[in-house]
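As structure tokens, one chain now follows by itself in the form predicted alone.
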Amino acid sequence: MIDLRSDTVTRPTPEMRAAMGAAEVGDDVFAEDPTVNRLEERVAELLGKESALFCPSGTMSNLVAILTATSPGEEVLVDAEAHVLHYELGGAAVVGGVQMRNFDAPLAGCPTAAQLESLRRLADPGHEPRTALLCLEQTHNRRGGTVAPLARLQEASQAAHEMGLSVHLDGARLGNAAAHLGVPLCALTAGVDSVNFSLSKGLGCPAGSLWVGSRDARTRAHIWRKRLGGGMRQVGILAAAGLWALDHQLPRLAEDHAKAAWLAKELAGVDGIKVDRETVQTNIVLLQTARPAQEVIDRAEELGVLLTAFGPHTVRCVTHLDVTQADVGRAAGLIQRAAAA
């Protein structure tokens, strides 16, 4: 099978496994795991922030960020296609009593200052909830792995701060965004208050994400991680995978982008498929199919390719380190057969 469902399906390499096996460990609940501590310090430095907190998953890291920045009854502004809105099971509402209020920002989910201003609440706390947080996403999953330009990110963050909001960046695929723009990770996080940085998307780690932000906010974030059941013990085994990935997998993400661009090129103009090659900026390719998406996916699986539905007639393909250029070429032909009328 050629698995293009997600960049989360990758398996640790032998070298990563060796690093995990050799990891020095301790009790992370007591902040005594030296490998976790090194990972948190390294990621905080890469993202230009004061502190980081290792979490089991990106869903938890995003939830920790939202709960750290809000109080019950407040609201969070999110793009209508945001991951935190579609794929995190309403955790902010269930756990934190926080509501999501969405807007439509086609440019990688990043609003303009004028758009944010149009969402400003009246100064009427007796009737309206307080808007506390803006959540951004980089790259933007449901918008095809697209990347918001630096100027747009800075504009949105500055406008949100002027409105009294904190800003959280869901940077699950932040490395892909940095590779696309040719900038360091810290350039993408300079104007935000907190970040979710994933190790299991694109970087090949078996688990783990980090909440990243200020030293003061980390104290509250640590409390929320504990409440959510995220306190772990000798987790340096996983942190070692993250440290290895930062050195060896982060620099190679552009290779996955090239594979995605090749796949889009091969499928452009194929009967039964439409693909906007301009939006294929990173490692995600969205296909608009004439046949129902699930039919295409089922037929593709029979032929040896695994895909994901993103809508009634939308199929997502994701390239990653476990698929080669040859795999992508073969997959293109099989997907063409699966989508044929």
Ligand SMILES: Cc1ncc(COP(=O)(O)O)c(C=O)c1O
Given for the second form:
Amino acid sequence: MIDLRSDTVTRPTPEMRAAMGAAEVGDDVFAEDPTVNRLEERVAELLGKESALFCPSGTMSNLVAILTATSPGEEVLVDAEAHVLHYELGGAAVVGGVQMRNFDAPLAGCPTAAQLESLRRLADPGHEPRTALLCLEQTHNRRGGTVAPLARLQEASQAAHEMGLSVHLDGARLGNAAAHLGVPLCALTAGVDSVNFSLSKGLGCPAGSLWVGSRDARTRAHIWRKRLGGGMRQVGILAAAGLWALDHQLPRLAEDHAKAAWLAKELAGVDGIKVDRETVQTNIVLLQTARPAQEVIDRAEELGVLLTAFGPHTVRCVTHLDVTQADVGRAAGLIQRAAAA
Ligand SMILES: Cc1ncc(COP(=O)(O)O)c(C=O)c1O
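Can you switch from the form predicted alone and show the form predicted together with the named molecule instead?
Up next: the whole complex, starting with the chain shown before.
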């Protein structure tokens, strides 16, 4: 099977497992796990922030960020295709009592200043919820792994701050965005208040995501993580995987992008498939299929390729460290057969 469902299917390499096995550990609920402490310091520094907090998953890290930046009854502005809106089971509403208000930002889910201005509330506290937070996503998963240019990110963050909002960046694939733009991670996070940085996507770790932000906000984030059941003990074993990945997997993400670009080129214009190659900037390829997506996926599985549906006629393919260029070459032919009328 060639598994192109997601970069989350990546398994720890023998070298990563060796680093995990050798990790020095302590009780992280007492902040006594030296490996977790090192990972938090390292990620905070890479992202140019004061502090970081190790969470079990990106879903928890995003939820911690929203809970830290809002109060019940407030609202969060978010792109209509955002992960936090589609795939996190309404956690912010269930736990935080906040509502999500959508905008439609085709450019990697990143709104213009004018778009944000059009969402400005009239400051009528008798009727309107207070808008507390803007959530961005970089790279943008449902918009095909696309990357918002630095100038657009800065425009959105600045406009949000001028409106009195905090800004959170779901950077589950921030390393992919940095590789695409050829900039350091901290260039992408300079204007935002908090970040979710995932270790378990293209970086190939078995688990883990970091909330990243100011030292003050970390105090609140730490309380929310504990309330959500995310206080872990000798979790340096997982943090060691993260430290190893920062050295060995982060620098190789562009290889996944090359495989995705190749796949998009092969599949563009074949019978039953359309691909907008402009949007294939990182490791995600969205195929618009003439046949229903689920039929294409079922046929592809019979032929030996695993894919996911992103809409009734949209199929997602994701390249990652566990598929080689040869695998992608074979997958292209099989997907072509699966999608043909
Ligand atoms: C953009 C984005 N944000 C957040 C998450 C959630 O991460 P996790 O699966 O670790 O909860 C994902 C997972 O795929 C994602 O793609």
